[in-house]
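First comes one chain, alone, set out as structure tokens in the form predicted on its own.
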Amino acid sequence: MFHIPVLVDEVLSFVKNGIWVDTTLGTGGHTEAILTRFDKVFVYGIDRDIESLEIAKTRLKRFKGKIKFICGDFRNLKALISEPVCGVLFDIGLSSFQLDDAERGFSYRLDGPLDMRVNRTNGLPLQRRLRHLTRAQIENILRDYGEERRARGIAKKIYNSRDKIETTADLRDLVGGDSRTLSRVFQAFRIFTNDELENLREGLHTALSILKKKGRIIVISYHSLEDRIVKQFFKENSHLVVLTKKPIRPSEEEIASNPRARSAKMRVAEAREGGRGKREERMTNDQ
């Protein structure tokens, strides 16, 4: 049931004692590792998936008094957290708990309702949203969020049959193609359904607004669109010092034991001690 967190040792190498926010608590893997390693850490654990949050509460019950659980969206961090913090962690990918639940509709490998909402109490499932999209909108979703070269042809198929698409199998069979094409299509619709890229942009800005001087932002992303946003935000923000010149990747050993870690990239930045100035970079091994 518990999701296996990625890059745990690498995350821990940038954590220090103080108040932290795990903006994507999931089932609690990274927070469990942080609270186990550090005696003087308090964590605000945030997730918009109520079901994952309930699992995390069970997993982390032994840390009573060291964690506060919050159901919410990390784009609203400033409203959710009322005090300065020394670190903010983002793990942007879906958990195994979510991916392996056919009822959630995230995977083309599993047959289930075409839902794709992270929080199933908000908004409409994808199967209903498709019926209100134009062919051009579907094409743009596939091209912009899935980087799918066959976006026009696939969009035409989906548009012409959008009233009949109810399940993941319906969409999978309609799109056809190999696993890479299906992965891009399902990724694109998941990002669209949950407004993931705009969430990330806003989340990074709000994280910086609650960060103490010398506080750190750690971001683990899983595809190029997310990583590009993080890299650009760190590069262009004069209040941050980049601590990872290149993204940190999982070891071959970790990938062998957890194949879903394969595409993970981690970037870390630290809030400047004071004032604006020329951007600096430090190699990871300087820590």
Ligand SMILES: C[S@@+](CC[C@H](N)C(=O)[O-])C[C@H]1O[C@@H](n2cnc3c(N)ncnc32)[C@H](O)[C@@H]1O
Given for the second form:
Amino acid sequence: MFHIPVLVDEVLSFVKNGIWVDTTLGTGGHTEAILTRFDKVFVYGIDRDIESLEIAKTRLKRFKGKIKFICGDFRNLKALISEPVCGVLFDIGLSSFQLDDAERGFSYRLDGPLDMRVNRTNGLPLQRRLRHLTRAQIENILRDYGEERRARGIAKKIYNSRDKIETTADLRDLVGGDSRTLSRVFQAFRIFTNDELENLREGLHTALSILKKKGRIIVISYHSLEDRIVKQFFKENSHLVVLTKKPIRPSEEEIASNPRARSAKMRVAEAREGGRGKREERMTNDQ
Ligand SMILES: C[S@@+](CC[C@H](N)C(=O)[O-])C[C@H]1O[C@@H](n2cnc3c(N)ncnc32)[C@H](O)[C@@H]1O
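Take the protein just shown as the form predicted on its own and give its structure as the form predicted in complex with the named molecule.
What follows is the whole complex; the chain from before opens it.
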């Protein structure tokens, strides 16, 4: 049932004792590793998916007093956390606990309602939202969030049948094509349904606002659109020193044992001690 956390040792190598926020607690894999390794860490564990949070609560019971669970969106970090912290972790996207649940409608491999909301108590399922989109909007979603070259043709098919699409299988059969096309189309609609890119932009900004000097932001992302946002944000922010010149990727061994790690990229930055000197880049962890 648990999601296998990605790049755990690499994350741990950048953690320092102090207060951390795991903004994407999921089923608690990274936080469990952090709390096991560091005895002077306190974690605010946030997730906007209440079901994942419940699993994490049970799993992390033994760390009572060292963790506070919060159901919320990392976009609202500033409202959720009222003290300066020494680290913020983002492991964005979805966990296998969510992807493997047919009822949530994220996967074209499983047949279920075309929902795609991370938080099912909020907003409308994709199947309902599709009915209100124009053909041009669908095309833009597929192009911007899925980087799909056949966006126009696929958008036309979806638009013409939008009233009949109820399930993931309906969408899959309509789009046709190979698994890569289907992955791109499903990814695009998932990003749209949950406003994922805007959330990430907002989340990074608010993370910076609660970070102590020398505090760290660690971000693991799973596709190029997200990684571009992280890279840009780190690069353009004069309050941050980039600690990873190139993104850190999982080893061959990790990918072999957990294929979902394949596309992961991790970037880390640290808040400056003061001033806005020349941007420096270091590959190593300087604990
Ligand atoms: C890849 S999983 C994290 C897995 C976790 N690191 C672990 O080891 O189990 C991403 C998690 O982020 C959550 N999530 C996605 N967008 C979010 C947001 N805007 N605010 C809070 N949580 C979010 C998802 O519900 C999901 O549980």
